[in-house]
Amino acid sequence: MVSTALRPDPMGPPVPARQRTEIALRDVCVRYPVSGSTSKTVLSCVDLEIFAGEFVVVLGETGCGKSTLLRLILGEEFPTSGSVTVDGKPVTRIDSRSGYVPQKYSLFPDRTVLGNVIYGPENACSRVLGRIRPSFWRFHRSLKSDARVFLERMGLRSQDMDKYPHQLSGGMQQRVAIAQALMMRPPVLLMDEPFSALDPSTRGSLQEQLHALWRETRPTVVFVTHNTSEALLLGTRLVLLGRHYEEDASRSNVLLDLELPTSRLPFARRKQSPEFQELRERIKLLAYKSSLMNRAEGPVEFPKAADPQ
C-alpha cells in the first residue's frame, strides 16, 4: 500500500478543495466506422468528473484514446454515445473556455514571438473596441505588457521577444506555444503530450515552469502523457487508460483514477521520494498486466517479478 504520510508542501497546499465540478463525462463512448458494418471502440464507459482547480494527468499507451479524450473536452470532437460538459454547460463547439496546447506547436511563421502570443486577445476584442480607437491601443500596450511577463516566466529572455519562430529551437517554440495558450485566461488547460520530443533537459525545466504557474493561477489541468514520471511528478490526480483489443467495448477505458498522494511534496523532491517510487512500478505494472489480458484468449498468469518495461 502507498503510504499517505507526507510532510505538506511549504508553499502551501497544491491539491485543490473539491467545490466544482469544471468538466464531466458521462458514460461516454466513442466507435468509428472501419469498413462495412464493423466499428473501432476507442472510448468506452468513461465516467469523468474533474474537479475546478485539479491537475489531471492522464495516461495511457498509444491507442488508448488519451487524445480523443482532450479533443471531446475541447469540442473538436463529439462522442458517439454519453454527454460532455464544462462549466456546467455542453460542449457543442470550440470556444474560448479551454485553452489547447498540441504536441506539435502551431505558431504563425510571418508573426514574432510577441506577435503570436497575443493574437488571439487582441483578435478576440478588436471588433468591440475598435482598432481606430484609442481605447484598443491601450488595449494593445497592456496585452504585450502581459504578453512578456508570461514569456519570460516560461523562460524566454527580452531579446526573444520580436524573434520569429524559425529563429527559436524546438523548445523555445513550445514554450511561446504554451504562453499563448496562457494569455487567454482559460478556464481549462488542455495539453496533449506537449513535452513529448524535447529532451530531457529542457522538459525537466519546461515541467517546473508549467507547474509553477499553475500554482499561481490555478486553471483546470488536463495533461495527456505516456510517460508515467511525469505524470506522478506534475499531477494532482491521475486517470490511467487502457486500449481495446478485438471488439471487447463491455468495460471502461478507465483502468485507474486516482487522487496522487505525491503532489502534497513540494515539487523538487517528488521524484526522490518513496511514494514516488512505488506508485510508478505499481501503475506500470497494471498497464502491463491490462495488455496481457487484452491481447490474450484465455487467463494469464502474471510473473511475480516487477515490470519488465
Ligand SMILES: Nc1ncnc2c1ncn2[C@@H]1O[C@H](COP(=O)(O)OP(=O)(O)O)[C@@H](O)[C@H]1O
Given for the second form:
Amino acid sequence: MVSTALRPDPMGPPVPARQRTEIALRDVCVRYPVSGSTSKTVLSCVDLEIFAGEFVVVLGETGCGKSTLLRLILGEEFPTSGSVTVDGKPVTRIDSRSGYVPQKYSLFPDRTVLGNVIYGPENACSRVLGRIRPSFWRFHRSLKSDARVFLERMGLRSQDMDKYPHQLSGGMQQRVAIAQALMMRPPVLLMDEPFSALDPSTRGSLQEQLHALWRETRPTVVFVTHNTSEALLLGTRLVLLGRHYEEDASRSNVLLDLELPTSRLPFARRKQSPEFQELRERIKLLAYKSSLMNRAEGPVEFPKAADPQ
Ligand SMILES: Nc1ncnc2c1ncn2[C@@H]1O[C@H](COP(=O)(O)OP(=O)(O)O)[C@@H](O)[C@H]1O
Ligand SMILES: [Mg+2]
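Right, the form predicted alone is done, so what does the form predicted in complex with this ligand look like?
Whole complex next, starting from this chain.
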C-alpha cells in the first residue's frame, strides 16, 4: 500500500538511467481517410524510445496528434505503418501493462466512487476466484482500503467515496478517474491532459500528488498536455509534436525530444528557477515558429539561449 504522506523532495528525482526500453515507436505513421481517396496524415515518421521509469511529457498544439500517439501505445488504435512495442512486445490489443486516463473521464454511472476505483482488479479477481470464496472477499476488503488511500491522495474526502458520479463535480470525477488508473499500479501510465479541466489550485495539488506517486513507484509515464509550464514542471523528458509537414511526407512531426534539466531541481522550486523560465520561453518560441513556417522551410532549430527574439 502506498503511504499517504508526501515525501520530502530535497534533491528532486534523478533522471532515470536509460536501462530498459519500455515503449518503442519505430517509423510510425498514422493516416485517416478523409473522403474518396484522400487521407489526412496525423503522425509521420515518429521514432520514439521511452525508457522504464521516465516521465515523458508530450506537448503540442491541439490537433497535432497527441491523443493519437497515446492511443497507439495503449493499443486502442494501430499505426498505418511502422511498429509500436511495449516491453518488447508488439501492441496488438489494449495492453494490460498500461493504465490510461483519457482526456474526458468516463466513470460507471451505476457504481459508487469506491466501486469505480476497484472495478478493474475486482473484476479480474472474481474471474479467477469467483465471488463465493472467502479469499475473494478478503481481497475485496484490501482493495477497498487501498482504493481509499488513492482517493484520499487525489483529494477526495471519506464522505465522497460512497457517492455516485452524478453527485460529484467534473473536477472530482476526474480525480476519481486518475485514482482508478493508479489503483491498478500499472507499469505504464498514459495520461491525456488529465488536469486540463481543473481550476488552477486543484491542478497544482494534483500535479504535486502525481509527481510524488511517480517518485515512489516509478512507473513509466507518458503525459500529454498543451501547457508548457505543466510539461516543464512534471517531466524528465519533453517531446514536442508539431503538425504533419504536408509538403514532405518523409519528415517527422516530432519537433523536439529533450531530456529536461529542470527535473533535477527540487519539485517545489522548479517553477521559480531560471532554467524553467528560460526553457519555457525557448519552447514557446519554437512552437510558435514551427506553426508559422508551415513546415516549408525545413526543420525548425531549437533556438539557443542567446538567440535574439
Ligand atoms: N478516428 C479519426 N478519424 C479521422 N480523423 C481523426 C481521428 N482521430 C483523430 N483524428 C484527427 O487527427 C488529428 C489529431 O487528433 P488528436 O490526436 O486527437 O490531436 P490532439 O490530441 O493533439 O489534439 C485531428 O485533426 C483529428 O481530427
Ligand atoms: Mg487530445
